[in-house]
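Shown here is one chain on its own, the form predicted on its own, set out as structure tokens.
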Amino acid sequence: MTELLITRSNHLVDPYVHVWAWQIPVYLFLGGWVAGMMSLAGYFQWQGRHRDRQCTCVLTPWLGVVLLSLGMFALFLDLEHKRYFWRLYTTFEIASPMSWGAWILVVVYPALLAAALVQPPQWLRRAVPATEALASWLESRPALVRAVGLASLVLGLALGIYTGILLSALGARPLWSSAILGPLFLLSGLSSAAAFVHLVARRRDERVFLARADNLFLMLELAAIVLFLIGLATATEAHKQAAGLLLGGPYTAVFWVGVVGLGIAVPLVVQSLAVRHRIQHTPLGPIMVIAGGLALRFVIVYAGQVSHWAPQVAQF
């Protein structure tokens, strides 16, 4: 059934068709920082930091319902068969990442709604009076928030490695045929959505959290980046040469300077330096690595591309 939905950027079966998208990097960056954005809500409403209306976790379900929709969108954009998109929800297969999706997504939209129900901001209040006697009752109800946190941050994480699962499952690329691509995804997400989070918290303590919090995940996703890159380097000859278009390839530039470079290590460095209070607080940091989670998808789709098992191909 899902063969009916396959996209465009997944036609290239044929090493010597190229697609160069914009769709599915787009979707593959705003479901993992939706995904990202639902775990810190999650994560604080578990921990009871609603209560506080400049609290983040107010404003993110929000977002993260328009972000997932707009992303949605574009992956509908680039289906192949647009008009027979709604019998992925006739079945399920096991063994279909694009099915699997398909069905998180059904459950992240409610546990989305949830999540910003339990504090619904001033204009919903007023404008729908239901929504205050409803925020009434769930604070009268402390274990039920504690578990919608914990269903957003559940979901959050599934939704964020699905993400990379759905690309390592394509095993017709070599590049993208790595275990790690899910974690480095979900990664990449989390740090996203901690920088953006950062970028627009209210409270101090919060902002600092977060910025320390972002750190941790910049360092983790460069270690998933080391281990991708040895994993291809040391498989077998056409993984070699998957690993050869971000090392010395044509997508060596964009891969070190704009992802390692621009999207990790220099945001890393100026964060670090905030934390520990010898510069002030600036956006630059997080709009770095907002950018660097974007070009972070760009070059993995693109390059996946490129690559594939015939070693005579690959021209680079």
Given for the second form:
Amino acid sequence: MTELLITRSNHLVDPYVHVWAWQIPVYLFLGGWVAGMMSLAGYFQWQGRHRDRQCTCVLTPWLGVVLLSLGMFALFLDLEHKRYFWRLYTTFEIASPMSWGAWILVVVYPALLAAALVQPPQWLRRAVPATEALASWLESRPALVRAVGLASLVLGLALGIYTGILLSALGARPLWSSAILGPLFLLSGLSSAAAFVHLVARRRDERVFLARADNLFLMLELAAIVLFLIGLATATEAHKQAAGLLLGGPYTAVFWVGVVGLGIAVPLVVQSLAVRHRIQHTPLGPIMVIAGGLALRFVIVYAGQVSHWAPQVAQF
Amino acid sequence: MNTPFYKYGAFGDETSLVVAFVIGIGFGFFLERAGFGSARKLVSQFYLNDLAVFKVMFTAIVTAMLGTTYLAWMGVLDLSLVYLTPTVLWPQLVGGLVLGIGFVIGGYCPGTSVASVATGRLDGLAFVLGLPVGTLLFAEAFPWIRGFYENGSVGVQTLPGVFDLPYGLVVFAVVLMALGGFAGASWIEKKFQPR
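With the form predicted on its own in hand, show me what the form predicted together with its partner chain looks like.
Full complex below, order starting with the chain above.
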């Protein structure tokens, strides 16, 4: 007789908890991107720039609704029991980042819609006259518009940092076990958003402002990556092995070339030259920043699932 | 210190790609800053009125050659471990001709096209997008052209080996050739200046 005793794990759990596929990094990327756009739009509305119809803060809340919905759809595809997703909203677990995220997303949608209705596009005003009336009502209440902008800014920052905290709260994966992951994902979302808004901005002053802002976010993101790696490399053996996945291990090339090189360093140089009028503004820098943001989520999610506390498993 | 670093195991495959990226970005940056991100500048060499590309590339070859020679002479670099592309005579001749025709028509080679895209040039982007398309077509057509692809393979060839001359003498001759080439190029440039 052969007795098989499983106390903790089985082959589906060890050696790798590799249960998250493309849906999760795509959701984290889109969530962070929308969070960044919300923050920027909120900042512009808070400053009163929405009165100019060419302000990007008129467009980005609408785009945010679409992109966030796509991200939520990706998340939905990942669910094992799709019919029961609504149960997340029957409770609020204060110690669960997953629960926080679910409820933040519920609050984010109305905030995005409120920001969008501050200055609805002409076709919507004609199609739904109520939006015209609402916009006029809001226009006569600048304090309320500033409050909407502030709410958008704060909720954007919360959503952006949550995408990182969601992973860092999962202590079973040493690579994710870092307090820097939240700020890193937030900065990446802000840089992707600034890059995109810089790409679509019609006003020259706004384009230059966003290119400068993007450069600042990229530099901070680089600093966060350095701190993230130092934190891992100076912690326990499992954390060191997790850092090794990105420092000589199987994710080294895609991380340093795709994320750091092409996603941060090269666009930083290209945009810095453009801001100083040494070369013309091109779509290349922003596109690389956005692609780098997506690559960061893929690398961190995939490498994180390979990292492990058991030393024999983390070898590569 | 022993080099090549990769061959001596100083870093693995993954890190070697990062090193290649850093070197490639540096190469591209200086190409662009030298004006080689402009198709107009690049094709001027074919009209013989601006031979900067010839001068820069020959300078790069001579610099790399002298660097590797001195490093090998000092015992730092093991030349026998440096990778050399094997010579496959006919396909390489045809390949060079095809690349040259593309260069004259479009104004870019693969490296300079990437450098031009970095500054937002759309003609360079057409080249960069053409690279994967061409690679795909080549890969799909490979079963039919395999015979030609391997025709004329003579293994790794070096000038000292072919001419049976001492390595140092060949290096010296190439340096003299470069100096002569630079002088000749400057003379040609003056002669073909547009009036």
